[in-house]
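The form predicted alone is given below as one chain in structure tokens.
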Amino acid sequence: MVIVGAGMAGARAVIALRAADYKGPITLIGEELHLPYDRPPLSKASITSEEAPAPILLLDEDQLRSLNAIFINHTKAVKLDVKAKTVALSNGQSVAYDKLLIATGAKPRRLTIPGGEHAIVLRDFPDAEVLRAKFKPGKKIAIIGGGFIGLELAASARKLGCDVTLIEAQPRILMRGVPEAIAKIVHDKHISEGVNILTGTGLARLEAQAVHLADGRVIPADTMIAGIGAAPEVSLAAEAGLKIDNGIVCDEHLRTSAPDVYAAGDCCNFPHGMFGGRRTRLETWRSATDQANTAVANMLGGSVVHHALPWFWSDQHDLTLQIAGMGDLGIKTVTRQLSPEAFIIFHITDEGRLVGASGIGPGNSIGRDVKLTEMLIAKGISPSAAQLADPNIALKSLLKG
């Protein structure tokens, strides 16, 4: 077994294949020098721990040990032969599969207006080191994007004393799968901890140490990132001949179009088996370890259709942000105010059926109730609206049915 990737979905191949009892020899290919990390903490504890960060590895020296996994690091696989089941390296060697995995993930997207390489990007520890070494106090940082990358970075920014100016192009923060009424609440959130947030704002231009916008203003910069979205990573399977459609194509298995060969986590492209087929690629974490569960069970021979449910969260200063299901889905919304400052909405279909939720609120204050919304949906059950609406019905005794 071969998986080109050590991010999570990678890492968690390795240990899905060894819980399983296989007993064959796994080799993980992975570009970076670190072993294989946890990817959410770059924006956020990485930035702004008070003691020098070190990565949070999602497999130790010690660990691929006992998996008896061999890791090849900062290597980049650089062709690959489905005829004669091999994938070269950059390193000059050649490594033999019988099932390999794909698992490249996704990258930031650059900017590609004038001066657009003056913005910087966050994608892996040493991006984490260099934005800590930037966020100083007093230093002003543009952000653009208006994304949970932006957002997250924008809070950490400010958590380190930074003038933060955030530029998004849309009409609002959070337009792609965030009702309007969270994205309100973080959008406030963020305003009252002195984030500057100038929305429907295009750029023209950048320069070393300012953000030059459409309408003529000049936004002062020491440092500038782009938080405009990420790409999935399908060159090696693009070179290859693999279908490519916004990220690898693969069946509801999660197999390519190229025999034994599967793909898990943000490069993956795959029809979900609880929402009709509907084509989608997820960029989550949960959603890199379930996909890399399920591709492993048919590497192993099994026929298992991959329906778990899509699940993220963002923390936005001392508020956290849940999505469960599909809420892009439903017609729609229900809401269910759990206190003052907690919320649930509920997204439903024309037919009544419940396929996502969004919430907000301090703390841990929304996990129990998005997670028995989970449940809900994965069960196929499907509550009266005036039932989602009412907290004083406990959502965990709608599971019944």
The other form holds:
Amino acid sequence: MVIVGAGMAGARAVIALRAADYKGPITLIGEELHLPYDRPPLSKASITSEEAPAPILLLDEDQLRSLNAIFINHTKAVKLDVKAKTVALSNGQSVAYDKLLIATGAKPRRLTIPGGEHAIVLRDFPDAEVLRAKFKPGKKIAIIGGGFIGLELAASARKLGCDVTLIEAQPRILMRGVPEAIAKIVHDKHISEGVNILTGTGLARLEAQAVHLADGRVIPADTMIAGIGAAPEVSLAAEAGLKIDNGIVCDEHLRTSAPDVYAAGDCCNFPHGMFGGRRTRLETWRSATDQANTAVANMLGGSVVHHALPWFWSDQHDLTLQIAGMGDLGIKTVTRQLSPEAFIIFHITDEGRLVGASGIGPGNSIGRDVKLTEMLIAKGISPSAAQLADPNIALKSLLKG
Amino acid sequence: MTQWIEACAAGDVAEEDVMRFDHGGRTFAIYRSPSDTYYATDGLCTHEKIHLADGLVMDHTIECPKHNGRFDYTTGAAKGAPVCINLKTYPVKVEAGKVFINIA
Ligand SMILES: Cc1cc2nc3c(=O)[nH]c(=O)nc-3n(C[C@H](O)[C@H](O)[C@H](O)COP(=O)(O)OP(=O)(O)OC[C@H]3O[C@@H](n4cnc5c(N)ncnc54)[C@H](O)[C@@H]3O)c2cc1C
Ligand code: FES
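Alongside the form predicted alone that was just displayed, please also present the structure of the form predicted in complex with its partner chain.
Below is the entire complex, every chain and molecule, led by the chain shown above.
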């Protein structure tokens, strides 16, 4: 078994292969220098922690040894030959596979406006170290993009005493994937924490120390960061002739268009087994693990359809947001107020099917009920709007029917 | 050595639920199983120190509200990624409608 990409999905695939009692050889190939590590802390604790951060490892040397997996770090897979079933590496080596898992993740998009190269991006641990060094008290930080990474970085930069401006081209932050009521709470929180948010504002160009807005305003900045989303890393697969369409196109078993080649994680586009085969590409931590588990089961001869529900969380200031299911399939929403500051919005289709939940609240106030909603969705239970809205009716009791 | 501490009244924890109990600068989680047995573990998830009392109890499992790490609260066993370190458990006894845990 060969795995290309030693991030979340790649590391979890190694663990899953051994957990399933696979005894043969495993080779994990990663372009980065580090052992596989966790990315979510990079925008949060890795930047704000008092002590110098170390990557939070997903697999350490001891585990790799006890799992009997070969890890080739700092080495890129440069060519895939699906006929010969080999992967050529940047160190000149060629690795043969019976089954191959592509888990190459995603790469941050870059700004294409003039001067766009002045904006830095965040994806890996060295990027986080760069930002950490730049987020000094009083420094002017301009963040372009009001998505999750941009907002989390804004919160981290404020915590460190920076002067933060966040610029979003859309009329509001978190335009994609988050209901307006939740985006408003997040927006207000950032404002009260001292982040300057400019929405509906396009860019003209960047200069070394300033963002020039389309309307002529100039925002001086010591550091400019682009948080404008990520594109799936598909070059290896595309050059080998695999089908690509917003990611590596897979079937419901996470098989690519080439025999014995599978994909998992941020690079993978697949029809979701829970939502009528609707195609999706997820960029979330839990999905990377879930997909690795599905792909591994199938690499070992199973025929498991990928069913795990999409789930995502984001931490900003003292707020946590969680999103589960596929809320955008819903046309109606129902809100359950858990406490004065915490609520969950349920997403319901016009046939009344519960398809998603989006929650926000301080600390961990929403985790339990979002989880219960996931279980309701997975079981195909759709409570009435009145039941969902009433915080006195425990979601757990609805689950047990 | 034993050091039994009164944690709560038996009725304070709902069936198949969990409650937080703080004592002497430490935090514990007290569970009541579906079959009405009480258990106690350390109160914080071994992944990122999140209060497990905000989590979800299903049968003998407590699921952390942060990243859904799962433990068997009767043994403390971590049930897989993202949690890999077991939870410490504590003996529990119920006397005269009160729950005591041995935190020694
Ligand atoms: C800063 C940040 C914060 C995040 N926060 C959250 C969060 O709060 N909640 C959440 O749910 N998700 C979050 N995510 C998303 C989550 O981390 C990703 O969805 C997850 O890491 C995806 O795993 P992956 O294995 O698909 O990709 P990655 O973890 O990106 O791993 C892919 C690996 O493949 C390597 N690679 C690529 N091409 C090659 C090649 N040709 N040869 C060899 N190696 C190659 C890359 O170098 C990389 O190491 C965050 C992501 C980032 C970047
Ligand atoms: S903090 Fe409990 S699973 Fe991460």
